[in-house]
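Next up is one chain by itself, shown in structure tokens, the form predicted on its own.
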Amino acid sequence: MSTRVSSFHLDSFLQNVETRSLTAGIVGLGYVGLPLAQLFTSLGFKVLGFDIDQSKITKLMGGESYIGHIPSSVIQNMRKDDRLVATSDFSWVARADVLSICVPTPLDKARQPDLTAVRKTAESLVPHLRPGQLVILESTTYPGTTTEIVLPILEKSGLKIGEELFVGYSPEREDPANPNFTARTIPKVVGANDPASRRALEAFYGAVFDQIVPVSSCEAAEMSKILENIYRCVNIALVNELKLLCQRMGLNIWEIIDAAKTKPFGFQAFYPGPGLGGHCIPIDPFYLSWKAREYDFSTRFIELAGEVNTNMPYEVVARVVDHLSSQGIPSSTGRLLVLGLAYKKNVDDCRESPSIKILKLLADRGFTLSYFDPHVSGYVSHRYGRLPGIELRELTDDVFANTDATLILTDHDAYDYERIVRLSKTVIDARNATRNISADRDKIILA
């Protein structure tokens, strides 16, 4: 009997995928969920978007975007013929055939995994689930989350996993402002723990992405995402540590990296910075280290990389303090212009941005601060509250004249670096953004 039920629900799901007649639900309409909704609608799927933030719902239903790299015109196009409907009413979950969970997985104050959003989302789905649906966790997390946390919650619906309800994991690989890849062209890793769920997951995302990469289980898919980000974390930590050594040796780390990357094999360039930002790379090492302790295993190499990167904001602040002190300017009277709040260039995303940490540290030192980011306006940090200092609407000549140094923390293309160097008394450049500026090189300090 169960085999026939499983076959009926799976066959019906696969047919709906083939005819593009299913409705895709996305829970969490942030930097991951909203681009996914854009992709789904572009391929002819109707989308139900769920979020507990009513302001997001209101903006989307009004055709307005709240993410910088997605114009409002795109949202308006998605809203045509109600291809996208956004709601905070989870009773609508029953209307979706697929439910992609794209909610935050941060660290708590003790730097341990905080899966509150994942748990609450799964619990919110349970009363409204029905046979034949596919639930996909997309949030970055440690191996075992889907199996150990999500599945037991979904089983409370009374539906049999792999027969009446299909469940899988597929990590997001969003890279905002990267012109070389679209959401559809980035290969999509997919994993599930039973054959029916695996087939449903592969069929749906196979119809969405140019290439899918099936793996054997949810745990394998979860670990693949952790590996991707820890790979970057470790290599960035390496060049960050080398940067500090090169500063003591009087060498330019960026010059050295540029020389090393001319080797046509066996080397991939990574670059130092003021610290790691974004939702994944600063967090994932701690997720895996926490999980590894369950197996009596110490991830010493990974933890060291996390420590090096976490310490970089403090190194930048020390560089600023040392330079101004050498000019006879104490922190109590120093005036700084900080350029860049976003964690990376050309985006408006401030999650885990080292700029936020650095602003707080500089304020604690007594500096008078002003800051400007062309992509970010009115940002309020969840961790620190309203940021210290004055948020500028434009960079006038007077702004530079009234500050002792300009600190570049995010290398947005929108900045006029020649003007910044020309008007600043000193430029402390944590991103090597001024590398192509030939005039006034004596003003520039690489941090």
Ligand SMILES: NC(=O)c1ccc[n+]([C@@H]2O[C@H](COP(=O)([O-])OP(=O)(O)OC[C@H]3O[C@@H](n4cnc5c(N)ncnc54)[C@H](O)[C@@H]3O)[C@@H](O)[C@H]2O)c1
The other form holds:
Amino acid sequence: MSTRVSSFHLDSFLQNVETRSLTAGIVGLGYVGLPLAQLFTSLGFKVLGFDIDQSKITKLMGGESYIGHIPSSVIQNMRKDDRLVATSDFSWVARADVLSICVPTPLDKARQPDLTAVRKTAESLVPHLRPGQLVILESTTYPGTTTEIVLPILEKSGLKIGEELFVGYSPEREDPANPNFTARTIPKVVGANDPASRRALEAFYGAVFDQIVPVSSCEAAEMSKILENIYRCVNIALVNELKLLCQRMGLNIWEIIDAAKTKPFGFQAFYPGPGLGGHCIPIDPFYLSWKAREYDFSTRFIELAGEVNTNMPYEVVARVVDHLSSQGIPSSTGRLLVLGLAYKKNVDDCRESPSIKILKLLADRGFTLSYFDPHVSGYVSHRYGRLPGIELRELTDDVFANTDATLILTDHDAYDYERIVRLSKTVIDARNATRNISADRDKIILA
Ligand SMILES: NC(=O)c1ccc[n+]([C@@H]2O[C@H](COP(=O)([O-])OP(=O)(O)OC[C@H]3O[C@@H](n4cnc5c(N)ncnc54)[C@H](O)[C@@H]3O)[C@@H](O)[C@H]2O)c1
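Since the structure above is the form predicted on its own, I would like to see how the form predicted together with this ligand looks, so please show that one next.
Okay, now the whole complex, with that chain kicking things off.
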């Protein structure tokens, strides 16, 4: 897809890629930015990390990680010979040849795109930009963001886009704690709107990732990421709805998915759960819904999937209430142990986690609650506000003896499920985490 283009700034950029002598800047050192920094340093690039959160900068410079699945030893390795330098001083932007922007893209209170961090980042770059730099937006967003929001801000630098400053979009496909892929082996979609920017972006990410997937524009690259996340959101909603139907029909949805997925073509398994969580799947589709309105277009699949998935925490709570009342335990006296606060297994990320919603709904019903998550233990209340119930630091036998039921909301590998089932009076399992426990099956309710 690359067109032959040449200019002084482009040629020297390409040469620096070739000799690995460029400095890669990353703005936003969170779940996406930090692994990207790790990848860049591992390939021999010097990395300048920027963040407005001074506590993250201090930790990184001291060789300390703040992300559960990235050990501090990895950061210490990155810090050797100052291969990673982190700062909140944006005047250092001038020292970077590339600036990959990995800042949050949440929804605001009205569930509309909140691009404050993207805008502020672009504005922070402007005074320090110089000819020959490549700026890549990586944050997930609606098609048009790079062209309509980021480019006009960057143009305030006075640099001519496509001649002096190169700009592109490349979505992140990071899947935290997935052991099957490293950042490098996940194909990287890249798009830019002028030939020189395309050339610079393809050259740099071509040197970083095993495979790049060039598309014709920033908009195409932005839309490809949104499509991926809508695909997940809609399919998860579908199995969540079918789970509710199966419950009513006396069927086990997990058994049915396991059977269906033996089809060697045309079927991909998605699994039901207590609701959608994380910073991406519950949020990104609504970026597109919002943008679609500009085109008088209603994204009905997204709205419907949102409706089904949003309802799931309420369904789990209804199942808990029904089960306990069938045992003669009203919610006013019921005692529940909740396992798992993170939105998915083996991570410490509780953003948009259905567990937090479920804890609040259960508290509203009057239950006495305790909760435990080995990945977020000790700081969840500090980061996500005070949660109802008692935060446990360990699961002693007494905890099980003093509760009427254990509710599994996140299927972390760290749990001893055999012990949990043995010691619990009842297990209400929203993840089918106990599928391999053969003893005491009569205690297990799938929710
Ligand atoms: N977390 C994931 O698994 C994942 C996967 C794919 C894509 N994404 C997308 O990547 C983007 C970043 O997500 P994340 O999970 O890494 O978020 P995060 O909250 O973990 O990290 C974002 C970082 O940006 C910093 N920041 C905020 N405003 C800033 C500013 N103006 N200047 C500099 N730094 C700033 C924050 O302090 C934070 O450290 C989002 O658009 C998200 O949708 C995330």
